[in-house]
Each structure stands twice: as C-alpha cells, then as structure tokens.
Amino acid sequence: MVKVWQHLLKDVVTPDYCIGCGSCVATCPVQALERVNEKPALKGVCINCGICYGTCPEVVDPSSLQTQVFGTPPNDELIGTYKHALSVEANDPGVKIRAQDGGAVTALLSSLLEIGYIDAAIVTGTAEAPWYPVVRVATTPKEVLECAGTKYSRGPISLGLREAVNMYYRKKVAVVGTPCQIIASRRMGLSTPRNEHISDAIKLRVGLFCSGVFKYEDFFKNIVEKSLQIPLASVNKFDLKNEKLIIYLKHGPSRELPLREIRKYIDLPCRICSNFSAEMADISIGYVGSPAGRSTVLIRTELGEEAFAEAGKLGKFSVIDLASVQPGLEGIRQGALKKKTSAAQAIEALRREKKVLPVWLEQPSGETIAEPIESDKGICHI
C-alpha cells in the first residue's frame, strides 16, 4: 500500500515526532510541499506519488536499514558497522579555533573540494537571527570553515540539497547532519519510488554524533535569551560535554548549563531516539572517545574509506588510530547506551502518558493499515 502526503501528516507531522530535515518537501517532485514553520505544508496538488513518506526517517525504525546499507549485521552493537575507528586533529590553527573539537568535519570537506571528489557540502551556518541554524551549500573551503561549529538546533538539510542540485548543479554532494537527517539522506535513495534527481546527486553521507538538539524557541530563544539574560548574540560558542551545556562567550566567563536540568527541552523526536554515532553515514565525526582538541572519525563503508584517504593526501590533518588514546572506543559505546537507554525511558513514558507513538513502534515494519484518510480536500481512499 503506498502511503501518500495524508499518512505523513497523520503519522509524523501532527503527533510532533517530526525532525524538519525537509526531506519531504525537498524530493515532492511537483513541488506540493513548502516548509512552514519548522514543517511540511500541502500548498499545492498532491499526485499521490508516496516519495515524501518514503523519504521520512521517521516512519521506520532505524535499525532496519542496516541490511539495506551494509548487506550485514553491525560489527558492534552499540555503535554499528565501522571498519577504522581514528582520532582526528585539523594542522590550520585557524581551523581549530572556528571549528568544533579537532576541526575534522571541516578539514575533511575543504580537502575534497579542493581536490574535486565533491563539488559541494551542505553543512549548517547561521542567519541573521544569532545561531538560529540556516542551511548553506558550500562550494569552497572558505564557506565550510564559515559555517563551522556545532549549532545544537536543527536546519532542513535536505532542501540544501535540493538547492544545490537544482540552483548550483551539482552532482557530487556532501551531506553533513545528525542522525536522524543522515537516516533522511539514506532513505531518499531506498524509497520505492524515489526522485532520483535528487538522491543521486549523494555522494558522501557524515554523520555527527548527537545526544539530541533543541528547539530554537523554545530553549535559545525562552531560556538562554529571556530566562538565563545571555544575549545569543554575545555567545561564542556551544559545547556540550560532560552532561553540561557550556555556553562560551565572546566577552566574559563561560556559562553551564547541566544536562539534566536542561533535558526536557530537547525536541521530542530527539527524545525517542537511540542513535548515538550516526549509524548510517559513511563517516561518522563526534568529541567522543577523542582527547580535547581532537575528532573522533568513524569510518563505515567503503566509500567512506576511499573519500578519507584522497582528502588525507593534501595533508590539511593528522590521524592517530583511536585505540591509542583514552577513552576510546569505550567512551563511544557508553555514549551510545546511554543515548539507547534515554530512548527506551522516554518510549515507555508515552505509552504510560498514553501518548500517540512512533509509527515504527506501532508497526515494527513502519507499515500502517491503509484506509481513507480525510484531507481538506474530501476524502482520500489509498
């Protein structure tokens, strides 16, 4: 049965398990969905084609795509399939300060830019509203480095995709995101049926590890801003280590926030999800396991493998394997548990609340009954 515009509001978009990737709108190729508020919006005539449900990341659980990606079970249960597990750090100084941690997301795309393995990255950059995360195509090393740094909220990654093949032509893109927009790109090329000039024009999938991201209003905006009085644009910069959110600013001491306390602001579908090191990627980068000033990069598939060594040849940084320093893989792993069993508490808790829950859990499958669906438009029979 395919499921159309209706099963995606029903499932995803009104029950609020929905991410904002933008991955619906981006691949709708008569272009029926727009991006309101954060969300998918039906503005035009449906055709009924079944690509925006089939691209969501959130009407399937995650852990199925696995065979589909890799042909095999994940060689570690808590962190997926890797085949290097290395330790990063950008040589440039001025990457270091920009970037987050060791700077490896950064140095790792400007390299295949510059080198032509990828003719364009979409990464996550800023807008004039301080840190509220606005999706940039990059073409060169100067608009990566520009939009370096963790934003801790999210922006519709795939519509920079989208942008990047229908605006700038490209055919060789990086995506850069969480988990779950990683599940998104992977999903755009799995989908029965899938709008290929989109999908295709994936090259490289870098996944960030994710502890979960937080609505812009709702905590930057309501708390940072109005209840802790930071100016957002006074801030420097966000890490979060430790179980503390630590707030950098430009001028004065550094402010933390601890995670427990913070916790209830993280966006819902964040809540309920259990993948840590992104998975899915073909290269996943993250703090943890790393020593400070340093990436951790696990590498996943083989173009994943093939994309590190040519961007490692024009020297721009410096690997250590993983197992070399502390904590390691080990401190991945327990990142990852903690992530899984955070994802299985806050499960439980809807289904006491009585909550609506994720289709994936209602249908193991991410199938629903299909039956007609009321639209504005009258009923639509499936």
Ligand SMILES: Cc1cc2nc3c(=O)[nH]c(=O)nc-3n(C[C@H](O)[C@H](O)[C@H](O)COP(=O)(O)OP(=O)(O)OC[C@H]3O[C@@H](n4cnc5c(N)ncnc54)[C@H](O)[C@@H]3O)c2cc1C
Second form
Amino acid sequence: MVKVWQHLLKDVVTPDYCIGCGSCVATCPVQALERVNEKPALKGVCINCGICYGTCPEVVDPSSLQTQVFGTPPNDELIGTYKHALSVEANDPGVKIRAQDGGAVTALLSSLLEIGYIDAAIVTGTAEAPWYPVVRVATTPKEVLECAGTKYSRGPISLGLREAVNMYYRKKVAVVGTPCQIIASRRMGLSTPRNEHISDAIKLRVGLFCSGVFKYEDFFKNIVEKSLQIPLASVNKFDLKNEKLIIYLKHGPSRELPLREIRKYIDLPCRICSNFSAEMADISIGYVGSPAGRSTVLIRTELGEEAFAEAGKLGKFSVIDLASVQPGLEGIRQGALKKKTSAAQAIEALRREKKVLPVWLEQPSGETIAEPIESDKGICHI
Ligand SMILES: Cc1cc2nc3c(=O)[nH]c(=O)nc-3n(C[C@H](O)[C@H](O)[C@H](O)COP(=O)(O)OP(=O)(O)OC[C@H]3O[C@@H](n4cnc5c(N)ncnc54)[C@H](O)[C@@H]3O)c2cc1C
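For comparison with the form predicted on its own, provide the form predicted in complex with this ligand.
Everything in the complex follows now, all chains and molecules, and the chain you saw is the first one.
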C-alpha cells in the first residue's frame, strides 16, 4: 500500500509545504512530473508507483530516519549523531575570498573531485537573475568555486543529481544541501519502492546548518529590491548572522535587517523545521561554533570520516578541534535549540489557527495506508 502523486499534491504541494527540491520530479521513473513555478506538476501519465511520495522530505518527521541512517539514537539530542567536531579553514586565499565562511565546503569538494573520490558535486550558484539559486553539476574545482557562498533561497538540487546521472553519466556524486534537501537525498535511497538509477549515484551528503530560507520572489525581489531599493545586482554577499541579515554591497556601506523584522518572509516549511545542523548528512558544515572566517564541521558517518580524511591529504584546508575554539559545540547546541523551540511554537500557532498541518504531525509515520483519492486522470487505485 503506497501513497502516490495525488497524495503528494494534497499533503505537500497544495498546503504549501513543498520545498521545491525536485526530488519527486527527479525520481519519477516515467518522467510524468515536471517542475513548474518551483513546484512539481503532473504533465504525463502517473503510474502510481509511489516513488515521488517516498522520496519527499516533507511527509516525515525530520528525526524519523535516525535509526535507518545511523542504527542508534543520536549521541547528542540537539545536534544529532557525530563522530568529530572540527573548525576548518581553506588554505587558498582565492577560496577564502569567495566562500561564505571558512571555505570548508569548497575546499572539501574540490579535493574530492581532484582525487576522484567523487565525480561530480551538486552545488548551488546563481546565473542571470542575481541571487536566484541555480543548481549546477560541478565536475571541476573551478566550477565548485564558482558556486561558493550562501544563497538564502533553495534550488532544485535533486534535478542537478538527475542531470549528473542522465546527462553526465556520473556515478559518485556529492550533494550539498540544506537539512531538508539532505533528508530528501536520504529518503531517495531508503524508501521502497525507489529509483535506484538516480539514488545509487549519491556517494556523499554534505549538509549545511540552516535557520531557514527566504522565498526569492517574496523577499529578495519584493522586499530587498523593490521596498528597500537595493538592486540585487549590487549585492556582493548576504550573511545571516547574529540575528540579522547583513547585506554587503559591491560599493558603499553594508545594510542590516534585524531577523525579527524579516522572520515573516521565512518559507513556511522552514518555520516548522526543527533540523538545524543537517542531522542526516555524512558531514555537516556551518559557521556557528567557530570564530569568524572559519567553518564548523561535524563528521557524522564512517563515510564522512573517510571522505574528509582522503580530502585532507591534499592539504587544501587546515583543521583544528572545535573544542579549542569559542563558542564551540555549545554554539551549535544553542542554534539547534533555538530552531527546535521556534518550530514547536510555529506548529502550536498553526494548530491554534486551525491551519493545515504537515502530514507527519497528523499521521506520525507519514506512511499510513492510503485512501484512494480522485485524480484528474481518474481514480488512483492503491
Ligand atoms: C539557507 C541557509 C541558511 C544557513 N543558515 C545558517 C545558520 O543559521 N547558521 C550557520 O552556522 N550556518 C548557516 N548556513 C551555512 C553557512 O551559510 C555556510 O554555508 C557554511 O558555513 C559553509 O561555509 P563555507 O565557507 O564552508 O562554504 P562555501 O565554501 O562558501 O560553500 C558553500 C556551499 O554551499 C552551497 N550552497 C549555497 N547556497 C545554497 C543553498 N541555498 N542550498 C544548497 N546549497 C547551497 C554552495 O553550492 C557551496 O557549495 C546556512 C546556509 C544556507 C544555505
């Protein structure tokens, strides 16, 4: 008994819980789904296989994959399972200048590509529309570097994965993504049935710490560009730190927006997300925990341990123990606690306002027996 596209439409897309990761589109074995206006839409004939529902990150409690991924409960309730906590800095000044923090993500991926540990990395850059997230298949360190830096909106990283597999014939792909995107990449490999042609190509999952994303049109175009009169093309860097969004301009002084004033533009799925440190990744990377100009790295799995050690042999980054810097692990714990608390409050508010709740709160497993529902192509028999 599986849930299929029409359930995904009803449970996720219509109530606006879709994160636009493109996983359902990428794994559809008959290419019946397409991404339209950042959301999936049925364009072909659905065969009711249920792969799209099985891969969606928004139909399960973020912590529900813990046992499947790690085999044991987390060793830290707030930040999940990890083996090593480190503070990392890229050695190349050219990387440091383009990177968001210490350049750990870029240095790690470049090293792994150079030694052939991975044959592609799915990264998020921008193209013609300034700061609009565009997913790219990077096969060289130069392409990885071009996508360094944080974009505070989400792109369809799973479509990048599909492109890497179907057009570049890549088999050892690293995906870089926010906690929800990493959950999608895990579900792709763990759910039944699955599209192994796509999911088996994932070699490594690099998660980013995340306190939420903004919708490009609502926030960056309407607020930053139209209301605040800051042309997006004039922005050198956005940085969400210490409860404010700092906007560094290419020319002139930077601007700051307090987070409390712009929190309402944070995307709905992020407001109820309790996963700060990308708990399901092989390696998670953020800034909190380390001094400015460094990246904090949590190595969570054996695979993450191996990849990090192999990459380290190239000497592109320097590593110190997170325990030797301030605020260290405690900083990550505080970030995680804040996100878990505000997610719980947001869920309570949704309940009070009698809004549609995410399906995993209504049906905790997210995998309950499906009722047949009317589809625009007839009844889905499940
Ligand atoms: C939306 C968002 C919110 C974040 N919030 C926090 C936070 O609250 N606290 C914290 O400690 N860290 C946060 N981070 C992580 C932080 O901004 C840096 O990405 C991290 O510290 C790594 O820095 P770096 O210099 O090592 O990365 P870089 O070497 O600069 O590489 C960054 C990598 O991130 C990828 N990337 C950029 N934007 C996106 C995106 N939107 N989706 C998927 N991948 C992307 C790029 O492809 C690139 O490979 C957030 C990241 C994102 C995307």
